[in-house]
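For reference, the chain that follows is the form predicted on its own, supplied as structure tokens.
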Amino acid sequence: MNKPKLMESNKILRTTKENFIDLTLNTIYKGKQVLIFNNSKNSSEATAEKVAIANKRVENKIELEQLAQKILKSLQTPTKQCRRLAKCIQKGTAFHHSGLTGKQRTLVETNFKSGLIKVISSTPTLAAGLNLPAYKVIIKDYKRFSARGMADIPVLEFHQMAGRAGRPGKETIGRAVVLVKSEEEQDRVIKKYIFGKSEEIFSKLAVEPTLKMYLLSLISMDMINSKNEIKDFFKNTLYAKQYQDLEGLYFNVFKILQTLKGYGFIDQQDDYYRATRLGKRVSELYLNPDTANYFLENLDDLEQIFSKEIYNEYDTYKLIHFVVNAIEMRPLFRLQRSEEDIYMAKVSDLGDDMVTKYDPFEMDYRELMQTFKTSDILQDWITEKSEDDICEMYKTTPGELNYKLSNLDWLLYSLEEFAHLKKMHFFKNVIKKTRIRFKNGVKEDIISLVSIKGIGRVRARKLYSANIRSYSDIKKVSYRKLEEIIGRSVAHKLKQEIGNEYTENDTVVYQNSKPTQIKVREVSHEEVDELVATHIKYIEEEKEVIKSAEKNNSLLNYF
């Protein structure tokens, strides 16, 4: 890389062959923090590792080691990415992108704000929506992969990244550095990004799925109901101001109202619109109305699949594939070139069996293949493949997998609610079980075990293999055997929670099995005598009532 002209070039101590590493090290050795922006997840991770390896002066080693352990424990079984991040954190450096789990991202962000982590190497997503300023921002890549190859990022995005330089209240200045390879490139970058004009922001209200959601939401909350109220509201939107086409906007709005009416989500009386009970529930679930209608239209077919007493994993796969086709599951897992033949064959073999049939006018064929890849990944998760194996096999990340699982749970819950409204009780229970399986990543046979506090998918499978398959089995099994299977500390906690007697180091330990909410007090002899007398009196009165009823030969007298 050619040496760029930088404001601080005369102050930088050159210790490595790469400018961004020298810039970073010189900054953190002064006790300040650095944000480095990259154009991809892989680049973010590689950059963080390079800085970590080069950093020879690490402060707060004990706290960083503790944080690294938290990163490793954020998943039941640490993945390759978890271990990679933990090693970086031990050196006060971290990477940050959508591939991390939510818990990992929170740990990185919180500890950067506190000053424990000195460097974050990130994709541009960190620049928007998060208040994470630093003394110095290094924009390592201002180009990004696109459908047409490498392309410049938008000016607005560049300003978002550079604007992170400088910590209000802590620094009087901030420095943003962009790396270039030549003077010609430097001149072009300065002209475009330093003195260039930002792109205009355009309203997304005209996008039909967005408009449908907002319309249903506004009507459900009774914020706009009459035709005039609807017109007054939309004429004051950014979309109306930008496009200056009120008639076109009104045409789209009332066309969508007719669609919502056709779905059964709103009713109309003259020029007044009200949400139906079903429409209110759709709005409360934050579902796209098109997705809700798609679910409701296919609910009978889905129930039919699970109507038999025994259903198998292939039936579950059909349910997964059905939900994956919802717009809320986008973007789907990307298809690698090496996978194309596999999924072409899969579409050919299974396509006609799925609830959602392929429509070439609605979906691109490559997107269809991606629905099957996404379904395969999710199916592997609930058949107990490890997170590391899934990420390695499908070239994905724990964060992407967790994001998809979170969205899937939300959509399955919505489907469960619709089954409840339609009184499809058996199918509702099927969905409930499926949600538990996705939450824990397990087969159906160990659902009861993973519902016990402290038991995850790995321990549950070990217990099941040892013929311990329920809460009562855990209660009966000896402490020694339980310790051999799941470890001493977990066995101890389980036995304490269950509250029965167990043997520990050949000593019988008695646990109090009384529920904690029951309170005990001493009762006096006088209270006992009074209770006995009251009981005897009640028995005598009952006998008299029965005699009277028999005398009059009438049960009505008794009642």
The other form holds:
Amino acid sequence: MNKPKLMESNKILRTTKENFIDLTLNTIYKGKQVLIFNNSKNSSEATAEKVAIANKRVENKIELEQLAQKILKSLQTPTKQCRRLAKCIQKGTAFHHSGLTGKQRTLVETNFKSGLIKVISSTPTLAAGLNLPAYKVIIKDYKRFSARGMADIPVLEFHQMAGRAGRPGKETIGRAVVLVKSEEEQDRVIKKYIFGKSEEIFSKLAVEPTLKMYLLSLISMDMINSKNEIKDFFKNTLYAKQYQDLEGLYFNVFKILQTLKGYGFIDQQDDYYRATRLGKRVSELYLNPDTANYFLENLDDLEQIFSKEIYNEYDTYKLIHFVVNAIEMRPLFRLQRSEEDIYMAKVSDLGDDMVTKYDPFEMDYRELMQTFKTSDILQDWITEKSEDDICEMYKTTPGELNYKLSNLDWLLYSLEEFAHLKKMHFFKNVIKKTRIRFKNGVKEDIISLVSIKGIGRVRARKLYSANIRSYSDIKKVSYRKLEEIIGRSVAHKLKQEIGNEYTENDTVVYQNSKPTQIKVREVSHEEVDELVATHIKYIEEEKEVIKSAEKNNSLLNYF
DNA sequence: GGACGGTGAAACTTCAGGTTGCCTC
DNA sequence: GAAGTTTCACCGTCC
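Now show the form predicted together with the DNA, given that the preceding structure was the form predicted on its own.
Then the entire complex follows, led off by the chain already shown.
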């Protein structure tokens, strides 16, 4: 067997061929933790995996196994990424990037803080907002892909990462290591990142969408209303100090005010500006005014699509594609080289049929193809494709999918609000239903089933396939049959949730009553559904009464 | 001789991130 | 620029 060699410079025990693995192992074998920064998601996963394989001294195996199981169970069906993370965690190593779901990220972060996980290999996400210090930080890549090839990361970002070394209050020192390949590179890195100056920070106020959003929100909160107040406010901004071009800034501001007026979001009386009711709502929703205007301008066309008695999945696709075109959905899912032909064909087949038509001055062709890819992914989600299949097919991750879904829900909610303001009640309900579909990832036929506590997309579909299609069906079905479909414990919980418990003979024992066996009366589906509908209607009416009582400050009188 | 599987070199492809609404449990 | 993935040619084995 080969004797392990020592690196001359810093006495690191060498057991592998890669520096970062030896550095990491040496640190964790001393009982300390390591953060490794990579420049891509793939690379952060591969790095974690390499360290995990090389780690021969794993502590707290039982706790780590439990954590790995939690990671696997954090999605309805574990994806390839979940399985990879769980495997690393069994060895006390984890990766962390935007592709993980919120739940998985929290699990990794809290268990690193508690000391169970010894190593996190991450993209720069971790350096930005989180307070996760470690004894040693290894900056594996200080270059990142950009439009002009590989480029050095900014000095500020380098400091962000290196600054994670050392745990204030717990240790007196920390170490930050950057990997280089030659002495020349080492000199350059020291000069640039250790002794060099950080980049200057520039105001982004000149960027029109940002300015538009802030102007509307400042006016809507009545912080600035008159022309003089507006000028005074912007005179004191970082932008004004940096560029000294006040006249140019005022010109932009008043041009935007005209646009907002044109959108109907603000009113002007002489030199005084006020937000309209609509403008206030747009600001409250944190919507970009351009997006809000885009929604409002197309509301009638959208309503028209759903005005028929029966609408289909293609109509829903048009709605998704419409929302995907909002600026808030950017960046869209990236297009793979191998997908180009597919989406070129899709654009030519469906492009003219969508509500948002292609405008080459507004969007490049690739982006247009990406709007279709993003819509496809989102539609696959509500037609019950598994997360694993979606991630595999479109080369994406559960975290990115979740992020897009939450953005979409926010935009759909805003659209629903506008439909409400315009009294488009049927269309409002269509959006509401679509939101439930996105929340649960289901087709329309099982919406009522997923609204029951403890029933997700998988169980709902199982129930539906077994002809159990409503709340009343669940009430009627025998305990034994329910158990066969969704398992013993869920079936039990469900029966409890409903409020009565069926015996195996299909007799019912009412809660809060003597445990006598009472024969169930034969009731038709229609009869029970009617009862449930009456009950729901009653609750809705109650809510309305409470709402109006709240509005009139007469809640106490009501009760 | 053809089908099949394994191997390795060459060619091709891809590359970070994450504010904001509202509701309900 | 580098790492990962796919493609393809080549070779050996088996039927």
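Superpose the two forms; the largest set of C-alphas matching within 1.5 Å is the rigid core. Everything numeric in this text was worked out from a predicted model, so none of it was measured. Positions refer to the first chain, counted from 1.
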Core superposed first: is there a CA shift of 2 Å or greater at K61 between these two forms? yes
